[in-house]
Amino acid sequence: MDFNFEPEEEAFRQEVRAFIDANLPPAKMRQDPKSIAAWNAKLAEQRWIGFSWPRQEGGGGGTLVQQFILKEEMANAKAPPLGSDFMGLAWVGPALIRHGSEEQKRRFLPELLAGKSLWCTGYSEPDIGSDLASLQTRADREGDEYVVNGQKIWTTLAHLASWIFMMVRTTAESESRYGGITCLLIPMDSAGIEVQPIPSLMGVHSFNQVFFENVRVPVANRLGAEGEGWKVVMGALANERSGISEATGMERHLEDLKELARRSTRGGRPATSDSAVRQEIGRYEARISAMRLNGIRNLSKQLQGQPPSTETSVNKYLRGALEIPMSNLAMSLLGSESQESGKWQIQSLAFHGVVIGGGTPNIQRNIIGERILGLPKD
């Protein structure tokens, strides 16, 4: 594998670093709404929001390698996100570009890039776990409208979102269990939608239950053909799916853990002098380095024209396997301070969303075993 970048790619890296040096808000201001808005406005001028989208769709037309460099440099600088709507930019926008009508693209893409809309995703339902193909929320067609009835759960930011990117069942399951599923774009202020919060262990409200009772949705708000929603949504989820972002997030997490260890004590001595602590951190560093190399391998395959594969489940699984022990080590280093409120305490209670979201570790193991290793189905 060649880890060297082309001269024009290294030039782009220097451009990103110069932009960060000139425009990145101070650390204490990176949660301030005005600072974030100003940051996003400057990113928009560079066309770095939706950077990998085609220029004719309002994006930057960046290559996969440039996108990797941009995100890596932003992560290293601990910069705010690229845009204000993660789900919309990561999944909804690419799905619209691939499957949307010209009218849909004109309606939704400019608002999404400008941060004037906020999307949530309606996938999970009660009693189906990670088996999305078993969804039961129905959309029955009546003339030029669908009438939607059912329930979604664990819907992130549904209480704030203006739209929901949603999977519904329009027909009974066909010969393929993935048939009969359709993707709809539904305004969250539609009559018949009720949002109920699901507070987390730390009292933060980001997850929700969403109920749909006779919600009328124009057929014009269907994305893609009826019955082809599985293809639409899975294609969106696979967008830019190399697994590198999983490694980047853990690299930042590890740096924070190292800093905590440097200023903590064990038995009256610095925690970093404890061989058990050093060995544990060393194991995390080795596994995170392997995650990054695996992500680069997947990126290389995409550069060769191969679609994202199930191998990205490896990094998803490894992140879940690391989040819990790393949080436990942090709490151990804090000692009696672990009973107080703070960043590490919150993270220790919040790991469930990262570990479970996008498919539980058991689901990832099944994917790895069945689709990569060729083992019998569970």
Given for the second form:
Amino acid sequence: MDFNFEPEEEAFRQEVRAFIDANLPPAKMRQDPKSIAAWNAKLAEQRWIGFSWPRQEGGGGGTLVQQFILKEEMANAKAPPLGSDFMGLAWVGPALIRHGSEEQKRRFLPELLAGKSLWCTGYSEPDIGSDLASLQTRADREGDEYVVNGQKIWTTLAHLASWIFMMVRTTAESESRYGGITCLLIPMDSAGIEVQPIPSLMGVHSFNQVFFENVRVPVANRLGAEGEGWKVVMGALANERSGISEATGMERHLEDLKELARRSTRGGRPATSDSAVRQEIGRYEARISAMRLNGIRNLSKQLQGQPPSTETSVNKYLRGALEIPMSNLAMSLLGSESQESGKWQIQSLAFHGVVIGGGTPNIQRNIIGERILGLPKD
Amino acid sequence: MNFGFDDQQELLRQEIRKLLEERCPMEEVRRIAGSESGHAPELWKQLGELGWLGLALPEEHGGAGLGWVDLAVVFEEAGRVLLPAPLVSTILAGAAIVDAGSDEQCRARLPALADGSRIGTLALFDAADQPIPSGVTLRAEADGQGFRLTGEKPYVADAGVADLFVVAFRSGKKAQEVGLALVDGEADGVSVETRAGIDATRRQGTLRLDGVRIAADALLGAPGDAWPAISRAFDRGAAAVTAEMIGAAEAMLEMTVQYAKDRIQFGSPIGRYQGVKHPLAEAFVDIECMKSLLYYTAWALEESPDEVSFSVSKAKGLASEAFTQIGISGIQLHGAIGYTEASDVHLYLRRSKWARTAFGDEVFHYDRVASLGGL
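Take the protein just shown as the form predicted alone and give its structure as the form predicted together with the partner chain.
Below, the chain from earlier opens the complete complex, with every other chain and molecule after it.
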């Protein structure tokens, strides 16, 4: 067991720190689109956007440890995300690298890395949520084209995206449940696509319904073979899964919560001397430290050559189990002030959405129960 | 960087697991736990011969010179089978001597602990729930270069079989004026009363001291200045018990998962139902967290001493809370069969209840985490 880094890894950390000192916009500018664009352009020069991707695909070729160091330093500096196209970078790019033709890679990857395209993801449908393989949106082959008909829902950023990374059904479910799914890359300005906003409970427009009526998609826009869509989508995430990034976000929430506790009172006494508050925060601190260490253990397993595993569900589940109670404690510390707007009020609502995205806690528990403990599928 | 066990340690784990499966199956655990002393001298002798007791003691004193990461492996495996032996106690006593003792004391005391010919234990606090300086109240009177100790230590692990006690005593009125001494079981004025506890594989008792003479060479460190050493001994104890809890919790989870796969109700194995699957998944999540926190603590015990208290309190706090819940789920998911004497599940439930408060429960440790985290 060894938590020390090699000299060249430490040197990389120093390089990242120097870069942050020189280039990170001041805190109040980190929401400003121009500052973010300039920051991203500098990151792209370093090849730290798509850092885990191979260099020949335009990525940074970063080792697992370097990726860990980069993420950790960025989180400590409270830097904005690496690149603004979250879905494109997290799974569209990795899927293209694994399954794309040379032509597709040339066409999509440089734009993606430069932030010139923006991807959204078409998985969920009105009747299809956690049971994704039952999706019904159809793509019928006509010559060199697919004709897509159906509907996607909860499509985050569909109103802004230039492309959608879609799962469609090319063979009826009754014939082949998983083998009937194909992955298509569709321009959002295609004729026959209509986007309707669904305001979230926050009153914010971030997700949408997307309707497809006879949308014609060239066969050249298919990613992977017909019927291989399930494999393409499920394998796409496997690249950089250690669960560490889940933990770094939680560490920030914890710092904010402790800060709030230090300036709050309960019954006229400092909240930090209230044993209920101390117990809860101690409990969160233990679990969040465990999340970080879980991530490093997963990373170590990958460094030893083991494939990334479903154990990342552990941190996903923990995040879902902790964020909402943490924001509730913050609201309680704020008392009546929590009724008015503020960071914690926003988060105490927003976390309910974060928990659902990418699989609800119940789904994470199913994954752990079935894939890790080997219990029978429900 | 590698946050995992190396090949040697994996090999050690395999060897220990194999030996304990052969030598200490559940019938044997029940037999030993049901005996009057709760101790099996032949098994103990074997553990000494195999080198487990001296694993982390210095080589020049009869040990193998390994460290806490290796000990974590041993304790996990011991916990897995609920090994009824004074393993943790003896190793903690040895570690306290290495930590606070002189070369001479190490030379005189450690070889017998390493080969198992003597059994050691800690007797630190005078009330079970006060691992703080004021929790050390045992009276000491100055006597020449040494002291005389009079009083009781009420909850001493393995007191009935131990013959070397590491005893904390009060040397002055100020909170931190405490000392640490070695007391031999045969010394004049030493007696032990054992009692039945909730977990028959974990014996404890009251150590009575009646004017027991502590010569200068039996003091560990300077009297009046022992709090840091006592605190470190407590932290090591919490780490050792947490490691045992991991092994026991994992065994209990495995038993329950197997039961959920085998037991058919409403036409299906019950593990198919989410009401059964989800608590088992939560148990898995908690055990992963216990492991991560404990392994880091084990590393810190060797490489980063300043981090130990914070780290071990996270580990023991979480383990105390989580293993308690795993105990509840384990019995409940077994249903009535889990509530029988014949089922082994209840032995693990008992361990969860014993271990929860040993070396601090979650209330103590979460509060300490809050303090060390800046509240």
